[in-house]
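A lone chain, given as structure tokens: the form predicted alone.
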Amino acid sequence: MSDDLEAALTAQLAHTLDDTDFPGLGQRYRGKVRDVYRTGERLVVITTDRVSAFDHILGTVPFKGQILTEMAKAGFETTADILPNHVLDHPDPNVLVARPCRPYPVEFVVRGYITGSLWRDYQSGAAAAYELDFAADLKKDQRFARPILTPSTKAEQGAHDEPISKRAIVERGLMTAAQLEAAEAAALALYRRGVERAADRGLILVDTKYELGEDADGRLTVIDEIHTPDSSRYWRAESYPARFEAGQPQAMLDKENLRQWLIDTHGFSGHGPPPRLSDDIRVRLAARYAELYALMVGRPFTPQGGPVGARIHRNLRAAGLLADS
């Protein structure tokens, strides 16, 4: 992290977007990260810096919006050709406005590799909800000759997501067998694309959360994000080889850091109550979320500095999206 990005991220400790309130954009959502306003056949997505783990809100990390906003701008650019997005205009860095989908109440989570959740669970014995033939003899981040979908169920904030497995997700009326058919091989095809491009540029992508449904005409479409270091895992690819067989930690670009830490200085996972955050792992993480956004958009993190809400609702009313006050 050079000098410069490290003084702009400590900056805007004191900026960091937590809360929106705009209620001339219409009914408000407040997801985990996203304040989503929807009027008629318009919605309003505001990424917001608040930061997510195991299903708990721990605070906000420097300038997560703007990053995740525009990495999912340019994820949803190079996938348009496999997939329809939601997205119509990014007035704003952390704000992109979409049209409205019936969204599949089911995560389409698509692995490469044996890590993370799916690697604890695959210990634990709770993999088998997925009904997937796992060998018995796997490796911590061990590659899959091809890759899998764990699709998850999707839980109320505070509420943890579950794995369940496709028979499951059929018989309990959640998609039809033709609609899951369909939004699998289109997570199948995402993920191929999002592995190339990481390799491009040096990097695995590890395994990533598709978020899925249908527009007005019923087609099928992505929503929410997309390859981006919330949705995505993300490690280096020249490392990876001797890494794995030293049976050493992966150099990750992604959320994992978080993780990591939640586990090995707290003991946290997701149950009882959250640490607190402190401001070394807030700017650390957002240095990784910044060095991953060069690699992948191609260009140099170009940070927006200062009080976030202000400048949004500037923009906003710029764009028309907000009357005059």
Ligand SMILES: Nc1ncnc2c1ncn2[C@@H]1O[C@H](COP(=O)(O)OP(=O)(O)OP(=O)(O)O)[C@@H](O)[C@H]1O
The other form holds:
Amino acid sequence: MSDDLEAALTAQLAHTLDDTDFPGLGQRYRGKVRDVYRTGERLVVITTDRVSAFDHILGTVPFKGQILTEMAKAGFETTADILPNHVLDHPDPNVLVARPCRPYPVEFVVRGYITGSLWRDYQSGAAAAYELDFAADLKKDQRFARPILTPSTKAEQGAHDEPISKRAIVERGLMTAAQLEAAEAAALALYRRGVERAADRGLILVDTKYELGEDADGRLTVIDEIHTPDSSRYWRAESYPARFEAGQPQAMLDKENLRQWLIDTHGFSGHGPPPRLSDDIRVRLAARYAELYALMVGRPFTPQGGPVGARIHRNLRAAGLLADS
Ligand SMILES: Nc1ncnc2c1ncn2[C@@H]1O[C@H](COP(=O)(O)OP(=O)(O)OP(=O)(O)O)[C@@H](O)[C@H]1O
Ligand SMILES: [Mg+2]
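Given the form predicted alone, state the structure of the form predicted together with this ligand.
Below is the entire complex, every chain and molecule, led by the chain shown above.
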């Protein structure tokens, strides 16, 4: 990382966006990463700088909310011909105004490779819950002949999402067979597009998670975020084959770095009290996000430092979303 970038990221450590409180925007729902304000006709989705891993919020990373929002916006724009998305407006680098949808109670995880939690579940036998008939001799990070859907339930706050099969989704009445079929086809098509875009930039979109729902007219719609480093794994394509053959870890440009740091440095994989992030790892993570941003958005990330919350307040007022006060 350049000295300039490191200085800008370090200076921003004191100004990250941890929390928002805009009662005038509507009813607040606080997700792990996003604060979502709802009125009848629109959502204001503010992506904070909070970072979560293993379903715990661990702290903040400089500029993460902006980088995620702008990457999601680019991802939505480049998939709009495949499926409608929830975006209405982008009044601030950290904010999307969105159409409220009824989210399906399932996360649509599409994977081109066996790694991460699926690799762990494959080894432990827990992957049987997907009812997918995995070959018995898969190697870590191996590419599947074709991408697969590994759905998971959306757990209540604090709980872990659980693997589930398509059969169980329908049997438990979470979705109808027709809804599920359309959602699966859409998720696979979105993933193919994400893979193409990543490949153009020398990256592999390893796997990714979609949230899908229905808008007020019952149209299938992609919501939340898309192809961001929070919802996706990205590897460098160039080094994939040699590293795979040698059984070495892939060159990761995503949150897996944080998961690895938590496991290696603190033995933390989701159980017990989460460790505090050091300033060093916060800056290093921010640099990763900035690097991926530059690749995927196609221009360098230029940090505009300063308090994020105050800027959002100004921009929401200018957009007429918040009354003057
Ligand atoms: N267009 C939309 N309509 C309805 N809900 C949406 C829409 N876009 C996003 N959401 C919801 O807003 C929330 C965004 O918050 P965030 O992404 O931080 O949550 P999360 O960490 O993924 O999950 P959790 O809500 O369990 O904390 C999610 O619950 C998501 O389902
Ligand atoms: Mg989410």
